[in-house]
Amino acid sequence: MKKFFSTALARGLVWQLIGTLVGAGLVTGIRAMMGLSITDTFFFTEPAWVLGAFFGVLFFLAGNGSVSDWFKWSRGIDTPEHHEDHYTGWEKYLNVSLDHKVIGIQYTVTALLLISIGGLFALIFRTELAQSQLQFLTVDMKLFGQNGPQLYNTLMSLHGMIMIVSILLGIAGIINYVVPLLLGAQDMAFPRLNAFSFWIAVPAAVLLLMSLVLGGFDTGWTGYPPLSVRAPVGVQMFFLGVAAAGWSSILGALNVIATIIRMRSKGMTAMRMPIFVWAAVATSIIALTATQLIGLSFQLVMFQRLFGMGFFDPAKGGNPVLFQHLFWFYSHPAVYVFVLPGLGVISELLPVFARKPLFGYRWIAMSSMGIALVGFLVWAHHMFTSGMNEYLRVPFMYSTLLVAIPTGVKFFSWVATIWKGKLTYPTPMLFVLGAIVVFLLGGLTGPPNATVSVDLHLHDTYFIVGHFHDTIFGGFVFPFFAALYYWFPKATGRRMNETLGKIHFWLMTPSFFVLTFGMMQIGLLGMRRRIVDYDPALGFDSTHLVLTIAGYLIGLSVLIFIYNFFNSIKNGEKAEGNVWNSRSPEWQVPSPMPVHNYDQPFEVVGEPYDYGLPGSKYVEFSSPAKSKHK
């Protein structure tokens, strides 16, 4: 325990608490001198909580040491690169490191923690929905200053945003760990910025969870006004948490783009890059250019609450639909931030286990860029029922349907890669195939929502919930697990247990199908989303009970994975040699990766996915003895 409290994480959390009290105390003192009230909720006024939360993030970053080098540089002190960690074992993952591999693991473990918390919230409100009428989240109960229905709204809202943040962190984890290895680089282009990008996400997660104990919020993960203008002070923590996580996403994207442009190995032209790198480029372009819009939309609501501004208040000349345009201009391209890396994982792993060249490599690479581009032109399909001008509906309907073209390119390429391949089915391949099927279901249920006449009926029903979960699970969650099982031996030098991995897959996959098909069925029958109760006369009780059981089985499968993950770090079978018989450069060196990745640089001399072609090579190391190519 003493070791834990000496880590950067513990110091940062202590300093975040101190910063919160300093900021809140500053506002409280000023208000006292002006004769204004010093408390209206939870010890402080709302302005005090907002400034306190902002100070808390700054104090966290200063206290945990993630900006120490920049402070030294500003004072003229030399700050040489230091990629060797001073800590061993678990301690190095709780301290500031500049090694992209350590940072990738920090992102990934944080993402798993948040997924567990967000999933727990879902199971709580899903249990309430298992039967009509209020069961345990009753009007009379009080928890965190909220009654049952208010707590339901908070848990439902936090589930959505915590899962979104966890996905962003999981994506950053995979990209941080894998992209430099695929490029042959020693690290990311800006190691200190890389560390900063991770550590600012930690106080962001803390702020999101703080909203639960500061009255919560009932807006859903979208934070629409006027609900967000009237919500308790917890919604301000939600806004600030998302803003801090947005900075993590923006700065991380900038780093990824710079790394890919400037740090590729000799011979690695654009059309010889691994396909996952193309997915990382497309993802980073969206994150770099669009994330500001969600921060801006939330900031304007914050100002409206704090200063009485009327951005979204019609009585003051504002327009609440403007918020939706700002919000969705990021939040729909954000869907592709979630799924493009997952689709890249599918394309990266599929030829390894099919033992065939990836069909249509150039088309898959360009389809990622096409999805990123078209993704900026479809945001208003979320607003067909919002009251926006009707003449805008048709062009957004067509642009949304257009996304099916580059997405279809990927599907046909995957099917052609599988066709007559020599398939093997280790756990990573199972999750790749599961991802293809689940994402296909998400894709097939998308066009009805993009069609105006149908969306007017389906909008805000459980059909949308089922479609969205199909898209996110197929586009990110299944590929995320595939990537973890696949690159775990490279990160740890040990393999995860295959039996537990297959139990994880075969427990989660059918349960997930039951969950989403059931959601879409009751959605078609009129079941609304984001409600704590429903009329028993509708006859949805049995379906909701089945959905709740399926949700618990998914949760159980994730617990099995988490046990497998942490147990295998010490007790897993040792990974020797090229575990997956891959052509990728990281598998041509011992596991786990050396500190500086490659002792000998390599040159790209062939195509990345020419599996099964006699005599073909992708990379050639400067010392031939170091490389074995299949």
Given for the second form:
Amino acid sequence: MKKFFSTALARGLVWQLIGTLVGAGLVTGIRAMMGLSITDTFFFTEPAWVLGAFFGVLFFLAGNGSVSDWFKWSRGIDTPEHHEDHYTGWEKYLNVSLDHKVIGIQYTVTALLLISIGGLFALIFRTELAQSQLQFLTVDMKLFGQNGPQLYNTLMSLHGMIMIVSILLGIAGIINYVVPLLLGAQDMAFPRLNAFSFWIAVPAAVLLLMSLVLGGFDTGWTGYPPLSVRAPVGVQMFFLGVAAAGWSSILGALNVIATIIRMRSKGMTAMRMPIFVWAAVATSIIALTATQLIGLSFQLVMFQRLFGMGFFDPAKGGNPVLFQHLFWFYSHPAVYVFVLPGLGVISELLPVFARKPLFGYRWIAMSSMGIALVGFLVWAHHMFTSGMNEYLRVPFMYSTLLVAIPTGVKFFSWVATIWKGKLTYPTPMLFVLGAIVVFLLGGLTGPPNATVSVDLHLHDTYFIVGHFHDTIFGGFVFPFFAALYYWFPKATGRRMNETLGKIHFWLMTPSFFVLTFGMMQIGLLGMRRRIVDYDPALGFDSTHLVLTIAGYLIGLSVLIFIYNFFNSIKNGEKAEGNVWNSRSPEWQVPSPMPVHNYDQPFEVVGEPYDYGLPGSKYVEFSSPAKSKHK
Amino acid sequence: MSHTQDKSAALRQGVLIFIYLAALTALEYFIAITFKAVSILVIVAMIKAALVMYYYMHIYKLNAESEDDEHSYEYKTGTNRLGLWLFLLSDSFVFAGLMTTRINLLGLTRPHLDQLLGLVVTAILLLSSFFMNRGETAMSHGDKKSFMNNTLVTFVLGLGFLLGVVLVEWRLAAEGGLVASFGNPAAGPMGAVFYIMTGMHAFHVLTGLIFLGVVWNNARKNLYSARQHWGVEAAAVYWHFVDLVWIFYYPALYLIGRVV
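Starting from the form predicted on its own shown above, please give the structure in the form predicted together with its partner chain.
Full assembly next; the chain just shown is listed first.
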């Protein structure tokens, strides 16, 4: 326990608490001097909480040591390029490390933690929905200053945003761990920025959870004004948490792009990069630029609440639809941020388990870029019913339908890669195949929503919810699990248990189909999303009960995974060699990966996915003597 | 490309670009008070931006050849340069978002502001960019003393801009009735847009000033040389970026549309 309190994580959290009190105290003091009220429903006033939360993030980062090297540089003190890690075992992961592999694992475990929290929230409100009428989230109950339906709104909203943050951290985890290994680099281009990007996500998660106890918010994850202007102070914590998580994503993306452009090993031309690297580039381009717009849109609402600046207040000449434009300019491309790395994982793993070359490598690479670029032009398809200018609807409908083309290219390539392949079915492959099927369902249910005439009926129904979960499970959750099962031996030198892995898959997949098909079915019949209760006369009770049971089964399967994950670190079957018989460079050296990655640099001498072609070679490691000569 | 082979030639180029930029700013002002052509103002602003990005921010250096040795200072500087430009790209989306907000909420109207003051602060910021360029050119030829003097002038001018906007301009605007609607429910989005745009820009000026202070102090400690001065280059590029944003914000707030 004593060891825990001396870790960077614990220090950061203590400093965050101190920072929050300092910031809130500062505002309270100034207000006292100005003769304004100094307390409110949640002890401090809203401006005090906002500055407190902001200071909390800064204090966390200054206090846990993730920015200390930069402070040294600014005073002209040089620091060694790489710190040796002083810690071993679990302590290594709770302290600031500059090693991309450690940071990748930090990201991944944090993502799993947040997925569990977000999933727990979903199960709570799913339980309430199992039957019409209010059962336990009743009007009489009171928790954190909210009654039952208000708490439902908060949990529903937080489920969305916590899951989004966990996805951002999850893809950052996989990209961080894998991309430098695939490139043959020693580390990311900016190791300190990498550590910073991870550590700023921790206070961000704390802020998001703080919103739950500070009155919550009832806006959904979208935070539309005027609702978000009237919501309790919790919505400010939500805004600040998203802003901090956004910086994590922006700076992480910056690092990925710089690493890929500058740190590829010899011979790795653009068209010989592993396909996952292409996906990482595409996703990073969106995350780097568009993320600023969600931060900005929330910041403007924040200022409207704090200073009365009427950006989105029609009574003051503002325009609430402007918010939606700014917000969706990020938040639609964001779903491509979520799924592109997952689609990259599918393309990366499929040839390994089909023992065949990846069909149409160039087309896959370009389709990732195509999705990313078209993704910038489709945001207003979320706004067909918002009252925006009607002439904007049709162009946005067509640009959205255009996304189906590069996505279709990917499906074509996957099917062609599987065709006549010598398939084996270990757990990662099961999840890859599951991802393809689930993402296909997500893809097919997309165009109806993009079509204006149909969307006017479907908008804000459970059909949208079902479609969305299909895309995200197919594009992120399934590939994420595939990636974890696949690269787990690389990180630990042990395999995860196959039987438990298969139970995980065969429990999660059918439950998931039931869940989303059920959602889409009642959505078509008129079930509204985001509401705590529904009319029993609609006849949705039995379907909702089935959906809730399916939700619990998914939760159970993830628990099995988490047990398997942590248990296998110590007790898994040893796997130090090339367990999947892959051509990729990281599998040509023993597991777990040494601290500075490859002892000998490698040179790319062939195509990455020529499985089954005799004599073909992707990488060649230089012999020690040769590298000394260089 | 050899743009900075010779010190005096580089300095002369800096002066020339400054004259172009000053003339274009005067032209902007002239267009605004005479025939109010928004499209011409946009074109002039884009020409100014291109001049700053090429001759002051040296965007072409992104393409510079560097050695193969990944551990050399040159190679790392190339990576750092790419990182900085990616950051600026990301940051420009914030400013673009605010510009969109301005266009959406205000359209072809603008707040009532002191035109002379606007022109003066714009000139001050432009002048500071000129001295920043001189400072960086000096450092890349190993002239530490000239670098420090020029950076000091840049810093003073930058501080003058910051105080001119935040202390003088904001107060004058507020006295003239332009408020962010603190306790004034009748105030339209005009004040809100004006304060958020100038405020966000002023925040970047402030961070730029801190950056200048840091590199000035490190130069005092002899940490930079003609070959190794990435910190100086980064501070200069960032400072010019702040100027670049103002190239668009100045006409957007002071020149375009009719006064309300």
